[in-house]
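Just the one chain here, laid out as structure tokens, in the form predicted alone.
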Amino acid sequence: MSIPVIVLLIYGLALVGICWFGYRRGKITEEDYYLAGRGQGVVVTTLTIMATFFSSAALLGIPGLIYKDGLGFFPFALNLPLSGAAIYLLGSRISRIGRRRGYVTPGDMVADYYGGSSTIRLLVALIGFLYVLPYIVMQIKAGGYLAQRMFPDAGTLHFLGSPYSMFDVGISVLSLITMLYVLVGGMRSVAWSDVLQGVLLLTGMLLAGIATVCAMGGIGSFFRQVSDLPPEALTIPGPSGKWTPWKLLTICLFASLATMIQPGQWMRYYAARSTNTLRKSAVIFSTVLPFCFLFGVMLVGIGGRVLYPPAVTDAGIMPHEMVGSKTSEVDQVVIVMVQEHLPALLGPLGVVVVSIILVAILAASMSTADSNLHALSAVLTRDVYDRFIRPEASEKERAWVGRSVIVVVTLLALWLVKVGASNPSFKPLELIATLSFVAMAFSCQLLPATLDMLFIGKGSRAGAVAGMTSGIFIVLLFTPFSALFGESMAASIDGLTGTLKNLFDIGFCGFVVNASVMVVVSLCSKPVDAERAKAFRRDMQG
């Protein structure tokens, strides 16, 4: 048996071990399910919070973006420690309210703020959906990257008569694995699966750096040959001319929050034991993470341009040859990197290290899917199910639905992630960081309300409908997904957005107009009632 199948099986018992745990340990209720019932401690919230936010994004699109574009997207780091001041500012308020009131999902807490509003509760779940589907299908799509590249001599399967590529088999591997652990465990299973994906990701990403690093010829080899990297691999805005100083700004603070405020963090400021116990997971956030991305990941991107320059093309920048063969394929270039170099320096501890740095990718891609399943399927049945389909519906019933929404959702990811495989032109599902970005230019428009909500304090209902309604009209206007719409359309669409996008972040656009919108109409509408907002706040600050 290969050495990648046996890291491979370890890793895979021990998340079935965490999953029966957390299946024996949990309760039959739905705060139980949703939120370990608010009992996590410090390393549990830190780590969990820590795998939430490093995706496939981050071990992939991230370096595959540094690949493309040189040390242009390096200040892109600046929104680790900005997400972990969010975690302190942000987080410990909604938990602090969160426990108090008995919230469990984000459109709990805003609905309830804003005079109970099913309209205002409906838009939240629509931000969440929309963040969360994006967030799956790519984390799914890497978990193909990576069985193609572990097992490159695998040929095609075959089951029921149909073929499978080793891509294909990855995909439906990590769907089904996630899926499952999931719907058996709930919060306490995820959490758990968390602190060991969050521990090896941290890990894998220090290996992957220290590999990168050996494999150039140490320390001051690999800062010679970088700084030989031609001028526009070296300055901003890069060689596809992308990142501006603005639009590197705006993803920084903007992506930074947004990733803070979706549905899956949310929900774990709730299951924080305490304000206390989040406001420590902040602080180790912003010491630990951006030390492990800096040194880690970032520096594979870079080194990976210098070993494997891509080419300029008249279809984009294409990677080199040993890293793929499309531009969406600069995302594979980490592990391209560890898979090339680190057996040669390491003789067959190499082969070892190599597997525990893939299944550690695997195991980013894995814990941000599982939050986000988790987090939607809290959202959509007790937020729309419940609310409006059947409010009188059981516990039991409501679990079930729960579990349900799990199961779609992650077949509708697979069967995305097929279309977009099969179809080059299917844009929306091109570039794993991209995908990245859409998601968090979603989850950005609950970002008004938020603010308003834990601190400023004059907006009304009205005002957070309209603003929360234009934010996610003009999100949909800049994002790839007007692809969907038809060419002509698209075409239409990218002339009236193209100069914007080139600027600025898209969720900062939808956040401009979301706020602006917002402050006219609650100055024309009425405000939330005085005593209902002086108990929130009351509640809030304990």
Given for the second form:
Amino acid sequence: MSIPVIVLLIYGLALVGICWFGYRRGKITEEDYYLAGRGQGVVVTTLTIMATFFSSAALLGIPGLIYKDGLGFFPFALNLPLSGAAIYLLGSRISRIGRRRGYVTPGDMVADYYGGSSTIRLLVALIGFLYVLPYIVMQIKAGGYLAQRMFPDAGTLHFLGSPYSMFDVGISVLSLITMLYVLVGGMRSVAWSDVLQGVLLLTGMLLAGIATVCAMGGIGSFFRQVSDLPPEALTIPGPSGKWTPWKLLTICLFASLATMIQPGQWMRYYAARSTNTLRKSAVIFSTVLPFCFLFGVMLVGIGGRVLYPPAVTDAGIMPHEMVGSKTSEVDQVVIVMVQEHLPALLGPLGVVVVSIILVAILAASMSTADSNLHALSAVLTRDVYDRFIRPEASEKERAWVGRSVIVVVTLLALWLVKVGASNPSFKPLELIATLSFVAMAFSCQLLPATLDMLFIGKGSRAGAVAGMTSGIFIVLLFTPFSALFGESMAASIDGLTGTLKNLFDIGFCGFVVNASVMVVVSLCSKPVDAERAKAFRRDMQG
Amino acid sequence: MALLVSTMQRFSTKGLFLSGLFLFAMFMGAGPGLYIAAVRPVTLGPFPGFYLWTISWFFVLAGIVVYASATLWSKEDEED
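Same protein, the form predicted in complex with its partner chain this time rather than the form predicted alone?
All chains and molecules follow, beginning with the one already shown.
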């Protein structure tokens, strides 16, 4: 049995153990299934927030962007202290009132503040859905690519008379295992598997960086080689010309806050044992995670640029032939770097370290997929089924609906990946890949209402509805949905959004319109009932 | 403006100062401050200046979070 298989088996067995633990400790209540009894301590809260925050992008996408664009993308890491601060600044208020009023989803809280509005609840659920689905699909797809890289010589497997490539095996195994432990153990299994996956993620990020620096002759030699890169790789806006200061700043400010209020994170604030837990998590997140980026995995991307320089072509920035053959394959750089250099540097131990880093990438994908599946189940069950389809449903029925949502969403995501990979004329993945870039922008449209609810207290229900609707509409203009307006109109829209996209984060563009509309409509409409707002603030502030 | 003033009045002076400092550090490290350090390649010893610039602002940002946690936020938690 090869070393990668042994490491994978150990990881798989650990997940089975965690799933069993979650099942044994769980109670058959909705609150326990979705929030693990609101009793998660510092270690679990910190690592589950970290693991949910970072998907396969942490170990594949971000080093890939640095490989492509050089140091121009390094300041992106500065969004992490802000995200960490948000865990306490937003999370403590959400956690306090969630505990006192029994909230489970973001929709419970926002709708309650604005007067039990069904429209607001549906809009919050829609924003959650638009954020979550693309992320699940992208994680499953990453599992397929990883299986291809881990077992390049495995060939085609046959099951029940049908042939399956390693890509098929990877996407199926990742989605089925993730679905099973979310189904069986709920939040407890998800959070505890996030602990394991978070530790693997941090270890993988640091190990990959240290290994790259060692393989390139130590710290001095590494940075001398980096300093000799072409000037455009050492300055802004980078070789692709994308990373202008204002774009970087708006991404760091708005995309990070948007990610910290997505349904999976919001529910983790409810699930924390106390605000003190969130305070400690905020400090660990703000310090440890950026450290692992700036002194770990980001160095792999820039080291890869030294060893395997990409080429600027008419089709875009093409990776070196060792890294990939398409522009989109720049994100394979971490895998190539560790597979090519670690065994030579460390001998047999190198194969073990390579396997751990590859399993860490797998863990990063699974930890985001599981949290998002679990959160989407809660949102669709509580905010849609329970409110609009069968309000009289018992708790047991709701629990089964929640589990059914997990199965349906997993199968839907798996189907989209499979069909997209096997049929070049059917390209839902192209749309979803585009949507994944704007997923955070959709989530950002909950930010004005959240800030109003938590800190300002001047918005009205009509203002929040109008703001969110206009924000979602603006973000949709940045997607292929702009084609719905007809050819000539779509061309004008694409021209404008293309210019704005080069200057600012998409979420920021939606935020500006959303917040402006919310302020104007709130000034002309009935404010939130003063007594309810006062009681809300009292429960939120302790 | 009145909205901004009334919102700001809810926060302590130290909280407002730290928030301002945090935004300034974001502005310098990941915003237009990059025009100072990242428009032409500079090296300090073997290190690219742009890398050192980013690392320095990370320490400032992380330091603000740690300080706020130890002073402002811990006090809030005690009152809970």
